[in-house]
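Encoded as structure tokens, the following chain is the form predicted alone, with no partner shown.
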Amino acid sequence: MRKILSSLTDGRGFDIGLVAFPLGFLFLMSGLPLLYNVLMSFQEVDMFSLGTLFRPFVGLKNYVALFSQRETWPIFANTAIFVAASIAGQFLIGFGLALFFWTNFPGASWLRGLFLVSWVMPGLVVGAIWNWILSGDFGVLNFFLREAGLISQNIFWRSDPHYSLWAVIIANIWLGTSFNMILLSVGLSGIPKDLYEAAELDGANVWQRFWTITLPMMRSTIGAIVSLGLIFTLQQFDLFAAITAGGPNNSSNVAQYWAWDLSFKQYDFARGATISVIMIIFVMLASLVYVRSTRQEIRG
């Protein structure tokens, strides 16, 4: 007991205590539910056995049944398209805005702050706003496209199977662009100005400075942003619930929404847990890339 008390006073035990309490909280609030979800994917679960821990063990039966379903691969393909298009759109537009505000013109800080409105808004509110914008009858997007001569008749974004997934992608790009812009702006501000001045004296033009200085110096930041974008995009649920509800005919359904639908609407908890475990694997891979990117950034 005396050693324990002395360790708390000499600083080492105190540091361990500071780390132990948050880790214990994370294990109770996140670790145990995660382990329970993994366990449930290997069990036979129904409404009557949901409240018990020990249920019939079925091995990989839930995984085999999941990949045997006709709609599995189209939904996973939708998920891949949603993630790739969302990350690409958010990154490209966010990088463009970060470079634009990097010029530091008068009022740039105030205008940059306005772009954060989309990020702080709840997903359901964003979904409701884009419901109005994407409306086939009176939507603002159709109005501008008609006025620009790009379309001759209205597009029913939410109910047309060819456009429903892209309706959610557009809303998600708008939602996450400001987050990418802020992180990329921070990365740009960390690049020494001397490098650009030296390259300009050597005769390098704007594009040469961008490809030889900006992108290489932003490599770790870009890796972290893409990893976080993958994690946040795989967690996106609100926009699907508010805009398309996975329809029509699963044309806009993705893995995260399908897991919820199987678990809480069809009461197939085991198969919903199976989808969640598959998504956890991808999130863990993205987390490893993120940790590796930030570690390189710290080492400089």
Second form
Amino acid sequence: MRKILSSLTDGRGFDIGLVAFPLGFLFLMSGLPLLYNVLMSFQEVDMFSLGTLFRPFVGLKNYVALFSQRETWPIFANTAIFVAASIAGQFLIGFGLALFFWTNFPGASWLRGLFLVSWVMPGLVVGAIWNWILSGDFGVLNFFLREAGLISQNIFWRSDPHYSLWAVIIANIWLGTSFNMILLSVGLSGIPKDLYEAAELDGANVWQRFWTITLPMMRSTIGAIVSLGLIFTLQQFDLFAAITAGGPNNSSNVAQYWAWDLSFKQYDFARGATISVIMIIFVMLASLVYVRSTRQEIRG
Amino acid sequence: MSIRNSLMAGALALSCVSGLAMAAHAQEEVTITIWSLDKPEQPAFNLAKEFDEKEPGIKVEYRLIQFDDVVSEAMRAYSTGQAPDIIAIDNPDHALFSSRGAFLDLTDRIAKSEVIKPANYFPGPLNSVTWDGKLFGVPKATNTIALYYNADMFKEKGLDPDKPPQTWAELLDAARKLTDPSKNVYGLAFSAKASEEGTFQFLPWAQMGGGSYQKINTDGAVKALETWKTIMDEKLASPDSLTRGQWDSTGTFNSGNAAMAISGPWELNRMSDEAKFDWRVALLPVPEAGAERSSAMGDFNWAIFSNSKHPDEAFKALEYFASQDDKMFEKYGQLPARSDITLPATGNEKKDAALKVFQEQLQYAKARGPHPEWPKISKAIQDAIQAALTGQMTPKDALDQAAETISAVTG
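Okay, that's the form predicted alone, but what's the structure of the form predicted together with the partner chain?
So here's everything in the complex, that chain up top.
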């Protein structure tokens, strides 16, 4: 007994405890709900059986029913477009800004800090603001585009099924760019300066230096950012709720919003859980990429 | 007789004299809990407080819940045995709980009640608390929609402000004349949003066309959706009607960017403050002259959970709430769900005239459902509206598809 106690304060027991505590916490707070969600997707869930664990088991029925719905494939396609376009936009603009501020002109760090404003704002507030900006009749975006001579007629960003998904993507790119920029800035500042000096002496121009030094040195940072971006964009819910509510006619509906709509608007918890399980698989793949890219970072 | 005995006898006599009030005191105080979304300036919050003060033997605990959480909180609470005694619930959700035995059957209590008399209520609200011929609640308040119009714009465009559009054709006609893109004015503002609001606005049209949620694809309902499509195609209403709720849509009317608006009495106070023109209200236009009227019905109901430990006290509270219905409009600006109450004049001429129209429109208000799977039915209708208005399907096909989905849901 004494041995166990002393090993707790000093020794192996302490190490085990150190690992066990966060593991237990993770299991309790994330693992159990996750398992519960998976379980729910195989059950017949009724709003009044929500509190019980043992419900009729229906096997893959929820999955079959989900994929036989006519809106399923368009919604998954929307999700893919949303994720790909958001990540691409956030990353490219974020990288551009990071490189811009990396030139370290006077006041660069202050300006860079200001960019974080968008990341600090709650999603619903961002959604409400973009709701006004994107409004068809009086929106600021239409005003600028008209003044610039790019459009002759107002674009109804939120209500035209051709644009509605892009309306949310634009808002989401704005929201996520600063986060990308900050992480990429950190990555950039980690590259040793002498590499560039050496390259410059050898006569490498700006582009050659970028392709042969910056990009390869940033590989792990970029991997981490892209996989985090996948997770964050798959989580993005507020903007949909605030800007289009998935409409018109599901043209801007994505899996995460749909899962919420099914569970908490239509009270079809089983189907909501089913979509979540499918999304969990994607997020796990993203996490795998993330873990792999950060592992390299530690070694280096 | 010892001193102690005589004292006891005296005490006994005293308590007999002072009667029931004392007896209640001697009993343990009963606590009932009430959940509602009403804020401190709204009815439920105040009624609960008044009832608490009025009944010495009953303590009332009030909990404010958010609109979006009402149903999910209530379900979770009920399934874990933590449900409150009384809840205020949105009327289309009422059947969900009644049909599963979660709400207490109040039929017998109401039959015996001196205060709550079913005959006093508008048929729509009463229907929303009814399931299987039994009463599972008491309407809390009610509202409906009608046509607001800008009389100044009517005059300007040569329309008679005393003759607002009566039929769908007249509505389209008026909207065409009133739409003025050069001034950023649309003829009409309404909501076709992919949420309960879209269903709320469309269903009356379908019902006037002889449809219902069980038969959403009747010819009349198809004509209703075609009329909506004409409005959108000709840009008589903002394309953003597809993603905008009623409050925001009517906002464009208040600011003079729409000549007519379809909305409810909840706009009256805001409009009185904001609208700087002669606004009036007319009944919702019908398919053709003489056609049957219909309207939407909104607002909340009271219900008692079936696992309440104090159903008698809870019902007493509902009786008290109902007894205060005549002050509902005066104090809180909400319409009581009763036809036997004459609303007091507010002193604001426009508002009083508008209220009369809403009171008349309420006669035709129909509850959504009642059906325990209402949210799914509603979603099918919303999808049909939006598929048709965005031109992805014809109104007929869209409603046929909705009818198919709905019949699968209702079984």
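Here the structure is a predicted model, which is why all the values come from computation and not from measurement. Positions refer to the first chain, counted from 1. Basically, rigid core = biggest C-alpha set you can superpose within 1.5 Å across the two forms.
Participant: After superposition on the rigid core, does the Cα atom of Leu23 shift by at least 2 Å between these two forms?
Facilitator: Yes, the C-alpha position differs by at least 2 Å between these two forms.
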